[in-house]
Amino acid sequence: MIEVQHLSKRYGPFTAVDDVSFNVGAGEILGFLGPNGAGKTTTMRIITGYMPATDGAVSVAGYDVFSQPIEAKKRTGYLPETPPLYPDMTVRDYVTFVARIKGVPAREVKSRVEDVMRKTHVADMASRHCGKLSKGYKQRVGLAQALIHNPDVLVLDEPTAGLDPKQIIEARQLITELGGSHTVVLSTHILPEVSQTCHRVVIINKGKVVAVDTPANLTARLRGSETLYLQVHAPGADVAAGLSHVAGVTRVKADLHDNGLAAVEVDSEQGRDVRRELAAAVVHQGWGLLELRPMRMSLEDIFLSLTTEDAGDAVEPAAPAPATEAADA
């Protein structure tokens, strides 16, 4: 649905976006992450046709953004970081105005306006002037204008900025629902939001893509091993020594507590499941097994690993997948 190939944007000697490539499949929700100044907003503006590129190609729903801009924009809904509202218009008048300029058939305008105001929870503010709205309501009206023409693709730059916790949950639910019928590219600094709503993530740093994958796959690739957490009751025992002999185990770290409990991290060879063997070893030693679960790096850990100065090339972007390709950049 979205294809970005070798995209670059330069301002004189400064390169804001440097040879960025990735694809987004139909109905997919893609999280677009990076520190401030990484090139996220520039990339999103190019995808939506608001800014020309220096090099590269972008297509949306099969239409080239540069040679067929009108057709591409018809199929794109864009919520920029600052919602493009007219302060002297009421919410209903503004959304109606946007519907008309985006080519919604006249007979459908009224129903579409009511529908998107309901979906974005701004119907109670329909008669309020946009300039008098809170930041959270302005953000939701901005999302309404992006949705009004029922586009194939939604590009959302910080869609939950300024929302309160309840509004964030509502916006997250709406984005998840939209993912089935729309392709969504979502830029955000709220990393748990990405974990809960996005199928894949693109992480960009200093204008370059440093990773394209699911959070779970990124965890495995960064760790280079499988890690399990165990809590066992083994008073006075050398837990590390008792578990290190298990086949496939590469590292055991045990923290012992005065009450006889031990918190244990066990690394194993990548792709090898040693849970059954570990449980058997604990039982054989006569210890009590209180907990056994996989350990995952959080998205925050992944983000920091890939965007710190000493980890700029930590993970190569994933190879293309059949339905939702992720091209190397």
Ligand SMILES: Nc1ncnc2c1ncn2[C@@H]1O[C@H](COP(=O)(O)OP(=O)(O)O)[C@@H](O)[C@H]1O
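Take the two forms, superpose them, and find the largest set of C-alpha atoms that agree within 1.5 Å; that set is the rigid core. Positions refer to the first chain, counted from 1. Everything numeric here is computed off the predicted structure, so don't read it as measured data. What changes on going to the form predicted together with the ligand:
- Taking the rigid core as fixed, one finds a CA shift for residue 51 smaller than 2 Å between these two forms.
- Once the rigid core is overlaid between these two forms, residue 26 does not reach a Cα shift of 2 Å, moving by less than that.
- In a rigid-core overlay of the protein, residue 245 has its C-alpha displaced by at least 2 Å between these two forms.
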Given for the second form:
Amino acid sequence: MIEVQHLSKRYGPFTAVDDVSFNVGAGEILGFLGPNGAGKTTTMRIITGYMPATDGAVSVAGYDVFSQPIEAKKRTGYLPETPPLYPDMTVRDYVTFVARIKGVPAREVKSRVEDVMRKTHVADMASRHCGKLSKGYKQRVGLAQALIHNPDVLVLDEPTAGLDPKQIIEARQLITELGGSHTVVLSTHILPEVSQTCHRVVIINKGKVVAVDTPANLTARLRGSETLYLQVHAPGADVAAGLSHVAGVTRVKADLHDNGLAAVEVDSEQGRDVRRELAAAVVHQGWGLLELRPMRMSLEDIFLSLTTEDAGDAVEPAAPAPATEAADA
Ligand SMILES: Nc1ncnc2c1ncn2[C@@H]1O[C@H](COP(=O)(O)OP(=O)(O)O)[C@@H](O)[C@H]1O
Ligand SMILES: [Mg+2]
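I have the form predicted alone already, so could you send the form predicted together with the ligand?
Time for the whole complex; same chain goes first.
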């Protein structure tokens, strides 16, 4: 439904989006995850035809957004970071106004407006001025204007930013309801968002895609190779050599300190639990086993390892979130 190919955007000498490619299937909810300044908004503005690209191609429902902008825009609903509301218009008047601009046939406008206000749960505020609404309601009215022409594709830029926890849950429910009948791309810099709402995740940092996968696959890959951390007291011993023979162990990295303590990381084969064998091997060597625990990376760790400079090129798995809410930036 959406194809982004080798997309780049430069602002003068600065490259904000750098050779980004991904596809979004019909009915899919795709999460576009990255820290502030990653290039999410820039990419979304290009997908929605609000800004030209420097390089690359984007198509929506088979229409090229550069050469067939009208056809592409007819099929796209866009909720920018700040909902484009007129403070002095009532919600109903505003949504009606957008319906007319977007070319909803005159005889359908009234029913479409009521329908969309019901869907986005703003009907009880229909006569309220947009400027008087809470942040959560403003966001929903923003969603209503994006939905009014029943587009195939919805592009939502940080739809839950600035909402309180209750509003965030409501917004997620709404987005989940919209998936299926719409293809949705939403951006966020908050990790739990993607696993709770999205079918697939594109992680972007400094304009580059660093990982693409489903939350489920990312979790599976995360569980696949288990890393254990051990603290061993073994003065003068070659701890790595002593543990690398344990059946199922694929890698051992040991840092021996002067006091005889070794900090050891051990990777094992997929799905194989080597904790008992490792503990036995340590004891068998006559060493002291002070600590043994899994080093499973949290989503935050993975995200950091993917988005910090020294992470190299390795694409590490990301995972659905533990139920912690990242702090707002
Ligand atoms: N109009 C602009 N002119 C120059 N630089 C810009 C402009 N818009 C965005 N940028 C820069 O491009 C980078 C990506 O910005 P943006 O797409 O807004 O990121 P995100 O939405 O992921 O926070 C940032 O470093 C930002 O400062
Ligand atoms: Mg942004």
